[in-house]
Structure formats: structure tokens, C-alpha cells
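For reference, the chain that follows is the form predicted alone, supplied as C-alpha cells.
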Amino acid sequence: MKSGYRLTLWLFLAPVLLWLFLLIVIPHLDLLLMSFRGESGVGNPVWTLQNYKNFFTEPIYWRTFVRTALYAVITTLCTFVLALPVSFYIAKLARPRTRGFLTVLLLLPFWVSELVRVYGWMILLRESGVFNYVLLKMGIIHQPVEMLYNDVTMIMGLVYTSMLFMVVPLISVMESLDDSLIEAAYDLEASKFAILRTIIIPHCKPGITSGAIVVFMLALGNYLTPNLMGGKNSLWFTEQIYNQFIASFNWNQGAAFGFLLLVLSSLIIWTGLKVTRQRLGEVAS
């Protein structure tokens, strides 16, 4: 009977894994390798850590590192900070039907694609755009105001891209929060500060650790919203990585540049797991 089902498992599980194996496992090995090529004089392949001294020589590399992980922690941050009301307003406060709604009005913007989502920012924040003709006729401003093209622009944008996948893991944590427990601390006359740093948070830290590793991961590997909402001042590690397979095509140097951003992100998610006193397993459950 046992060895019936684990042969019906991994009859079920063979299509997923050989997916895993044929589509992701062997192209990134195929990277690695590459990211340790190099081109000696007469063209023949050598191996080398060129790939790798060069983002660590080059300023404008390394600096543009540190400047995407640091722009990926705060949109993090700022998600959070956003949708933890959002999700205690759903989950706990809101009627049965209309928790349904607004569960719709969330999921809404993604039905497009991210491209058609940055543009319709675009279009509103132009200085021919929607807000500055309301701002004009309201008489706030005299003269249009360029809003695109900076950082504080480009965060916005990576935060309404991903609020929802910091969301629904609040959500689904929050259910489970007894009432009872929120109830007794009114009734013992604590704060809302506290309620939401004793009770709240804490119930809910693997949803917020999960969430976070999501939108943190998404952040990180933007392409679209930092380009077309950030502008040429916005740089942005994927873009290197971009110039380097598509506009020098230089395969070996952007391999090296994906391998460092993927160190990057594990060694900042397993940090994060550390500090929270989490296990990986438990925050995917």
C-alpha cells in the first residue's frame, strides 16, 4: 500500500521536478560556469576571476549594489508599513461580503501587466498628466510639476507592485488571531501601540516574514519600474546586468553580476530569518 502511493507521488511530483531540473537547475549551473570564463588573446575560453574583480574595481558597480539592495529594504519596509492596516482592516473589521470586494479591488491591477501598470503611473504623474491638470485647476500650483523620474517616484511604483504579495500573507495569518485576545487587552485599558507590538505582530511573523522575502525578492529583481519611473539618475542593479547580456554582450561579466545579486538576496533573506528566529520551512508553511 506504501509503496503504491510514494510511486502515485512521484509519478505526480516527476513533471514538476524534471521542470525544476531541465528549466532552472541547468541554466543556472550553465551561468556559474560562465561567470568563471574568461577570453584570453587568441579567443580561447580561460578560467578566471576577472568577472568578479571587476564589480569590486569598478565604483559604479558596486556602488549601484549597494544602492538597489538598500532602495529593495525600504520599498519592503514601506509595504509593510502599508499593508498591515490594509490587512487587519479585511481580515478582522470588514463584513464577509465586502472583505470579498475588497479582496477583488486588490487583486484587480494585476489581471494587466506590470508594463501596462508602470505606464498608467506614467500617465498620471507627467507634467501633462492627470494630477498636475487637477493641481492647476485647483490652483495649488502655477506651472506643472515634473513628479516622475525620481527615487521617491520609483519606490512608490515598487510598492504598489507589490503590496499585494505582502498582503495576502497578513491576511491569511490574521484569520487565525483570536479576537478574544485583542478584546482583553481593550478591556485592560492597553494602548493601540501596544496591542499592535504584543499581540498583532507577533502572531503575525511568519506572514510578515514571508511577505517580506516576496516583496523584498521582487524589489531586488525589477527591471521595468526602476527604468521607466526612476529615470537615468535611478540606476539599478538589474539594468546593469541587462547592459552587460544585451547591450556589450558580455555573457561572462553579466553572469558574475547575476550570481552576486542572488549571493545578495540569500545571505539579506537568511539574515532576516536569523533576526526574527525563524526557519525557512516554517515562514513557507
Given for the second form:
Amino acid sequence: MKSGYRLTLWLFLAPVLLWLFLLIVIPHLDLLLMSFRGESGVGNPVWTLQNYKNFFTEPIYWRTFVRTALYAVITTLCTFVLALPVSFYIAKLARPRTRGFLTVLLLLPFWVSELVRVYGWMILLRESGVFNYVLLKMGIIHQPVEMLYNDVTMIMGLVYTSMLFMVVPLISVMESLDDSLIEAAYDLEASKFAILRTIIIPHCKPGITSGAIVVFMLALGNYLTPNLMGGKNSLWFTEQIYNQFIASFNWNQGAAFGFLLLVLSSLIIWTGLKVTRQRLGEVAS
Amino acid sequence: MANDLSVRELVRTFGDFTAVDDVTFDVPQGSFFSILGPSGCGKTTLLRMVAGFDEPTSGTIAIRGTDMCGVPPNKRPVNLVFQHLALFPMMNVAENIAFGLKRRGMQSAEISRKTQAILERVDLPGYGDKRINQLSGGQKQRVAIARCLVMEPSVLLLDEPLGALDLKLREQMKVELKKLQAKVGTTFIYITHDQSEALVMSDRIAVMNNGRFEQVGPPRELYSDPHTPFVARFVGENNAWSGTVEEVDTHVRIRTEEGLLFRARSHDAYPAGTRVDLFLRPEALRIEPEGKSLNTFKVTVKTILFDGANSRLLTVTPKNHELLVSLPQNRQFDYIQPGDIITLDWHPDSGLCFEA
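Coords for the form predicted in complex with its partner chain, given the form predicted alone:
Zooming out: every chain and molecule, the one shown earlier first.
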């Protein structure tokens, strides 16, 4: 009986374990090894720390790295600030029927691929785009303005892409918030801002954290949006990795960058959890 | 005596539905005032308007003489104890109590002094560091009340806070709440659908039905002298009987539908032939009386509903009309068995009739 139970357990676990092992662990181990390999002066493969050293000695690499981290954090914050009122409206103020409709509206953009969505933005924002056309016709501007290829546009694109991943966990935690808690705080002389700070946000903490982690990871690892909307002026670290692998064909350097990005994201998430005094287990449950 | 709360001609409508219909009352300072009514009678709407969560369609609410029209809940000198208490689960007991004081921007030394003092008031000294989910139902209750009392409100509103407790604890909390109110002297406005809670605790009770106040008065008056049939039915237990007025002298002479003739009391003088409902308390019926009067009649015992001091007999008249009779537990009537025929009698002043 007992051995039968264990056999079933292993049988069901097998696909997951295989998937994890074959597609995640083995490639990463291979990449890790690759990142420590290099060529000696005469072209023989050797073990080396040169790939990591390059990162620290070449300013463009680590500057892009810091920029990427910073902008990913900014994107996460912007997404949170925008998603909070949206999810509060959907979870608490909208009528049940409108609620479903609004959630579908939020989902709708995700039915088309990210590439198409980004090109959609480009059609709107480029020099000969819709916005410029309208503004010119209305006489507000006299020269077309290039709205693409700068940091603000890029962050807007990233926020747009990741909104849903913040709104959905926020809606689900807010639905579990008892309305009478908000009323009780209001009754106890709390201002609207104090209610937000002392009741709503502490209650929503697990949802905020899981939303923030997803959005942060998506922003940090995004390639399309920074590349297309940020253009040459807004370098993203994923572009550096891509360049190493594809343009320079230097897989060893690319692997090292990949690992640095992994360390970075883990580090920032760990710091975030520490600062807000949470544990990953609590957030996941 | 000054009034803490004065409500004048208050109306609240939701579309075609009138939830609160022309309600006027005063609550004197330091009294325990209850609003008693069945669910859906508009009592919660009334309370929410006093607290400021809802605005009246017309009429005025004044607290200590200040008109509260347009004043938001966080600016009103009233606090509300919610039905499900609404304690903040993310904070401990002391933080819950300090919440309102912090919002006032009080010094933290002053806050902790007041928090300690109020915890002692509600008999929970040393509970400040406990989490909310570590407390029992009765303790949560007291924390919720302490959280409001610490704000020193002019009026404390309570929205059926005992509803979620089990029976034993509810009985205990009734007495405790009454004692606490006497101790702190704050004006309490308590809404409930449980007539026993209202009767035990209140100085005055308003019985509410379909958005209107049917009668306002001290508990004893509501019980012994209801002004409307609704109050007679809703407050305490009552046996009801339909009949017709035959003659009016000092009392009303009523012929019930099954042909029994009684003498009873009424508020208004009804002409002969008026259809009336007669209300009679179970404890007004005397079993096996000495002597005979007009109000003596015979019934058959159907079952004995034993409930300690509150034991009753379920009896039927020959025409199968059910009557509850209280059964004093002094062993005098231990011989009564189901199926027995017993004689009942009642004083003409204890039966009250209203036009049907």
C-alpha cells in the first residue's frame, strides 16, 4: 500500500522533475561552465575569470547593468502606483457585472503578441505617427516631435506590458479585504490617505509583493520593448547579452552576463523582501 | 438634561423604497438607548446616517446641538462598534486601540497611557501585545468597544455587536455592557433585533418597523403597555386572539372567534362590532385559579415545554387555538400531564386589544 502510494507520487512528479532538470538545470549548468571558459593567447580553451573581469572593467557593461536594474525598479513602482487605484476600483467600487467586463478589458491587450502591441505604440508615437499628426493638425505643435527612442517612452511601454501582472494579484487580495475595516478606520478619524497607508496597503502586502516580483522580473528580462521603443539611446542589459551571443558570437561572455543578471534579480528581490520584512513562502501561499 | 443626539424628521429613501420614514427622537446624555426591530426595518440605515456613512434624504441629525449635515464620519464625535467588530488584523490589541488617537496626532506617551487605562477599564490589562486572532470572542468584543471608548465620543453606536457570540457569552456580555456603560457614562445607542438584549440593557427602547418608530419608552412600559399590535407581538411573547367587541364599559367585552367571552383593556374606545386582536402574555394566565370570573376558561394541555425558569405549557382550546401558558417551577403544578384539561384565568387589565 505504502510503496504503491510512493510509486504514484514519483510517477506524477516525474514530468515536473524532468522538465526542471532537462530544461532548466542542465542548460544553466552548461552556461555556468561556459561563463568560466575562455581562450588562451594561442587559442586554446582554458578556465578563466576574464569574462567577469570584462564586465567590471568595461564601463558600458556595468553602467547598462545599473541602468537596467534602476529602470526595472522604477517600472515596478510606476506599475504599482497605476495598478493600485485600478484594482481598488475593480475590486471594491465596481458592480459585480462591470467587474468581469473590466477584467476582460485588462486582459484584452494580451491576446495579441507583445511584438504587435509594441508596434502599435510605435505607430502612435513615431515622428510621422498618429499623435504627431493630430497635434500638428490642431496647431499645438508646428514641427513633428520624436516621441520614440527615449527613456520615458520605454518605461511607459514596460509599464503597459506589465500592468496586468500587478492588477490581477492586487484584485484578489483586495477582494478579501473586509469593507468594514475601511469604514472602521474612517470612523476612527482616519483621513483617506491614512486609510490607504495603514489599512489597505498592509492588507494587500502579499499581493503587492507577488505582483512586484513578477513585474520586476518581466521588466528586467524584457528584450523587445526596450529594444524597439528605447532604441539606441536606451540600452538594456538583455541587449548586451544578445549582442554577445549573436553579434560577437562570444558565448562565454554572454553566459557570464546572463549569470550576472540572474544574481542581480535575485539580489534585488531578496533586498525587497528584507526591507518589507516578508518571506518568500508567505507571499507564495 | 441635555440631549447628546437629536434626530428630527429623518427620511432616507433608496429609489422607491423608504428605509427610514420620518423618524424623530432624542437621546439624553449618559443614557443607554436601544433601537429594536426585525431585520430590514431600517435600523442599520438609521445608525449609518448617525455615524456619517450615509446621508439622509431629508431631516436633521444633531450631536450635542451641532448639526451633522455633510460632516464626514472621521469628523463626527461618534464612534461605531461594527457588527463583526472590524478589528484590524494587521495590528495588535494596543495598536488597534491607539489607531484613532494616532490619527488625532496625540503624543505617543499620552497614547500609551490612555491605551493602558482603557484596557483596564474593559478588564483586559496586559493584553496590549496580543494579536487579534489570539483573543476569544468576548475579548474581541471588549477590544472593539475599548477602541471606540478611548476616543471619548459623545455617542457610542453599537450595531448588533453581540450577534456573533454564542448564547452563554451573549448573556454574560449583556450584563457586562450594561455595567460598562454605567461606569464610563458615555451615551450608548444600541441596535439589535434581539428583544432580550434591548430589554436587559436599555434605559429607553425605540421599537422600529418598516422604517418608522412604533413606540419609544422604557423597557417595562414597552412590555406591559405596548401601543401598537406590532410592539405587542415583537416585544416579549404574546398569545394572540381574534374577536369582536360586544360591549364597552370600564373594560372591553370581547367575543373571540370560537365563542369565548372575555373582558380586556384597550387604549381606544372601540364601538361594538369592531374586529379586534387580543394579546395576552403567557405569564398573565393563572393555572387552576381560586374562584371564577368572566375570564375563566378551560384548555387541554398538549405538551410541556420545559425550559427551567422559563417553562411553559402548550395548550389548546376546544377549537384548537394554541395558547402558551407559563408554568411556574415551584412544584405546585408538577402533576400536570399532556392530555389533562386545566382551568385558566386572567386579570382583565393584563389582556390588551387593538383594532384588527
